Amino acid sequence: MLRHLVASGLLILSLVSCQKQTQVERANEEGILILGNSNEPKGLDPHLVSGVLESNILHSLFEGLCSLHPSDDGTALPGAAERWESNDDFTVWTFHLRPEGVWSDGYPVTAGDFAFAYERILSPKLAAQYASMLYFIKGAEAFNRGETDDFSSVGVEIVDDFTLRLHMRGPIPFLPEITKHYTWYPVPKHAVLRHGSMDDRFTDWTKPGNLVSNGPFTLKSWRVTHHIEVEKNPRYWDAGRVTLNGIRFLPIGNTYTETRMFLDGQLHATYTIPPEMIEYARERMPEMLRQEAYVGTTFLRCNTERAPLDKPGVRRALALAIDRESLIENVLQGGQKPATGIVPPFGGYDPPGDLAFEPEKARELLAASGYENARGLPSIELLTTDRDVSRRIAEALQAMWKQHLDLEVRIVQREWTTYLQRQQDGDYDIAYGGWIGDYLDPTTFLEMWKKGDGNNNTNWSSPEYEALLAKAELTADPDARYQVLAEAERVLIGETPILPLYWYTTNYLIRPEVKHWNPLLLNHHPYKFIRLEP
C-alpha cells in the first residue's frame, strides 16, 4: 500500500513539475530541435523512398556530394567532395572527397561507397521507386531495366579511394545540385552488406543500433507513429559548425493538430498550417508565421483522350474560367501565387504565361468548340483526394465552371491509391495533382510531360515538345538552355493538357529562438546551420 501511495505521490510531482515548462521549453535548454514532419516515413533507406518527408529526415542523417546551402539553394557547398569539376562540355565530372570524411562508426568515406550506393540503387532487383534520378549517368537507365547487369557499363568510375568520376549522359551542367538529393548518397556498403545483400529490400541496416550514417547526425530512436530521434555525429566532418545536440520529427498528420500542439508549446516548427488558421495565425503571432516560395505547382490534367476534353478548346476554356485570385484569397488563404505554366518562377527561368481569368473568353472558346452554354457536352468528373484542401479547390472549381460557363462538373473523391491508381491507369476526365521540384532546374517539371512518361497520364504528347526537350539537352550554355525550355513549356501551355492552379506557397509557424531557419526555394533547410537561441 505504502508503495503505491509513494508512487502515486512521484506521479503527481512529476506532473506538478512538467507544469513549469512546456516541452519546447525543455527542448531549449537540451538542445533540441523538434519538428512536425507530417506523416510516418516509409522507411529512412535513401534507396527506397520518394517523399519529402523522409527528405527531411534522410537529410540530418546523410551527406552527399554536394551539401546544402543555408540560404541559397542554388548553390551547393562542398559536402563529402571538398571539392569537384566538370570537363568544358559538363559530360564528365570528377568528385575529390574529403579524406578526413568518416561514417558514424569510423569507417572512411570512399569513392566506393558511392559507387556501392550507385549499383544498389540502380540494381533492378532493389525495385527503388525512383531510380531514374540517376539517369543522369551514362548507361543507368539500361543497368536499371536490366538490359545488362554489367555495372562497369554505367558511367560511374572510381578512380582512387578518394576520386569519383562519373560520365554523363549529356551535358548536365547542374549536377552539382542534383548530387543533393536523396538518392544520390552514399549508403555504408560495410553496414548493408553487414545486414544483407546489397539488393534485399528486408535487411536491418536503417533500424536504429544499425544505421550507420555520413550527415550532420546520427539516428538515435525510431518509433513507428510516435517519433523519430537524431542525434548529433560527434565524428561528421564539420561537428564543430553543429549547434544542435539532436532533432525529434514527429509525424503528426492531421494539420489542425499539428498546428494545436504549437501553439501548445509542444513544436518548434510544424510542416504546414492549414488555411484557416493562417489568418488566425497572422493576427496573434505574426512573428511566428512563414510564408515562402516553394517549387511546387499545383495544376489539373486533363485525360486528353476522353470527349470532351480531346478538344483543346475545351481544356483552355476550362483553365480560363478558373478565378485563380478568387481561389487562393478565399479557399487556399496562403499567399500562392496564380499559376500561368507549370515550373514555377525562379532565378533565371522566365516562364512563359497567358493564362488569365477570362470567363467571356473561356465562353467563347466553348462556343468556338461546339459547345455553346455547355449544351451537348458529355458529363465530366473531377478526380480528387480526400485530403481537406483538395477537396475544397475541388469544390470551389465546380462553383466556378458552373457559374462562369454553366458546366457541370461532378466531383469524385477517392483515397489516396484509388486516387493515384485511377490517374495512372488513365481513368478520369479531370484530375487534380501537384508537382514539387526534386532539383533547382525546369526539366524538373517539364522532362514528365514526354509520351510514355510514367508522370504524364494524361495521353498528351507531341513531337514537337519533345524535339525542343532533346535540343536543350545538348545545349550546353545555361541561358540557352534555359530558352529553349521556356519555349517547350509554352508549347506545352499551349496545347493545355494541365491547367495550372497556383504555384506553391511553403506556409508553417516557427519559434523564434530558430535561428538561421532562412527561407528556401526547395524547402531544404540544412540542420548543420540552425542554432536555438531562447
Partner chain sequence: MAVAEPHVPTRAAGAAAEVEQGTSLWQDAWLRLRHNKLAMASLVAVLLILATCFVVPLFIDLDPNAQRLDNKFAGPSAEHWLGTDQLGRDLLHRIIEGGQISLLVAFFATFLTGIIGILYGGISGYVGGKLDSVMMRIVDGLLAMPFLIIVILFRELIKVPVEKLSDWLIADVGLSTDLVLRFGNIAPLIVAIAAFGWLTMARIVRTQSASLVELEYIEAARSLGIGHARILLRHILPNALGPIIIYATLTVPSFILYEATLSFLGLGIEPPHASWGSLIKEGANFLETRPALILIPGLVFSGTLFALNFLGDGLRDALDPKSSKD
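Here we have the form predicted together with the partner chain; I need the corresponding form predicted on its own.
Nothing else is written out below except the one chain.
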C-alpha cells in the first residue's frame, strides 16, 4: 500500500511540473548540469576532506597529474601532466607538466605547486585525515608521522618548473591511477599562502572569490544547505572540450525529497534512490534508472578501546548475528551482495573473508567473552548519519542484535560533519560507515587499517597485518601479491575491528539528455566529457 501511495504522489508532482518550464529545462538551455549530492560538504580543501560527496565537487575544480577516463576506470589520461614515464621497476616516475597549464587566475601550474601540495598534506600540523594516500612516496610516512621535519627526505624532486620526479617506497606500477585521486591534486601555493600558513586548517582560500583551481570549472557560488555552483574555467588547458557552462550540486539529505525533485524536473541526476522506489522506477521509467557495479563496501567500525568492543569475541559475535541477506532483501533492495570481507571481488582478487549469518555461534562467542545472553554488557550506541536510509539500516541491525543476542543498542543520528568528527575524535561505540575504492587495487581497502591512518578510527592495529602489507608491496608477481593481500585481510577479518555488511551497487536516476555519463566501477564521472542534449 505504501508503495502505491508514494508512487501516486510522485506521479501527481510530475504531472503538475509539465504545466510550466522546469528547472531542468531552463538549465538545459543554460548548459547547467544539476546534480543531487547527498549532504553539505565538509569543505572544498582537497587535503582536509575524505568523503565521496566532497570528491564529486573537487573533480570539477581540480586536476591531478593524470585525469579520469570517461568510460574506463583503469585508464589514466593526461591531465596537468602531458606525459610520464617510469624506470624499469616502477620505483621512480617522472611527470612532464604541460607548459600551457595555468591556474584559474592565470598563474602557471608548476612542479613547485605539486611539491607544495604534497608537503602540505603530509605536514603533521595540518593533520590531514587522508595523508596516507601519499605514503607510496619514499619517506612520506616518516615525514607525516613527525619522525623528521626535513621534507627533502621525501621522494619529491622538482627537476625544473615543468618536470616532477617521484621516488617511491617500492614498485608502484599503478601510480598514474593513484594520481587521479584528489589527495594528489596540486593546490595553488600563492593562493593558499595569501590566506594563512601552509598548514593552517580551513582558511578562506577555498571560499568563493578566493578559490583558485586548475580544473575544467571554477567555484562560482556556495550557499550553505542550498547549493554549490561551479562555472566553466576559460583558462583550463582543455577548455575547448568542455561543453557544460556549469554544474550545480544540491545537498539533499532526504532520498525521498531528492526523488520528488527529480520527478518534478529539478535535477538531472540523483545521488541515490530510496530502496522502496527502485521497483517503481524499474517498471515506470527504466530508461532513467541506473543500477551499476560499484567498488565499495559498507561496514561498521568498532571503537576497540571501549568495553565491550575491546574484546574480539564480542565484535565477531556482533558480526555473526547480522543477517546480511535479509538486510539487502528487505531494506536495501538494490542488488547489493553480502560482504564476507572488506575488499569486494574485482580484478581477479578473491575475498578470503568467512563471515556469515551464524546466530548460534554468535551467542557462544558472546558467552565465551563473559557475557551470557548479553547480561552485564555495557550499553552500546550505534552512530549513523541523519539520512533516512541510514536510519532504516540502523534499525534493522538493532532488531537483529536484540533478537539473536538479546542486546540493547541505542541509535544515535548526527548530521554529516558531526558524524565524521565524532569518529575522528573516537567519540563512538559502533559507527555505520562505508568505503569506496580510490583506485582499482585491493590496497585501497586494506591500507587504511594501519596504525595511525587518518581513516582507521577504530584504535585497532596489528604488526602482523602491516608486515603482510609491506610484504605484498615488494611482491612483483600479481597472483602471489594477491595471495599475500588475502592473508592480510584474513588477519583483519579474524580480529573483526570492522563488521562488513554488504558490497555496494549504485542505484540512481538520471535524465536521458545527460550524455557520456558512463557506468564506472569507481563512479567518478569526468565532467569535461559530459554533454546536455535536450
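What you see is a predicted model, and the numbers here were worked out from it, not measured in a lab. Residue numbers count along the first chain shown, from 1.
Both residue 243 and residue 119 are counted in one common rigid part of the motion between these two forms, based on the superposition that better accommodates each C-alpha.
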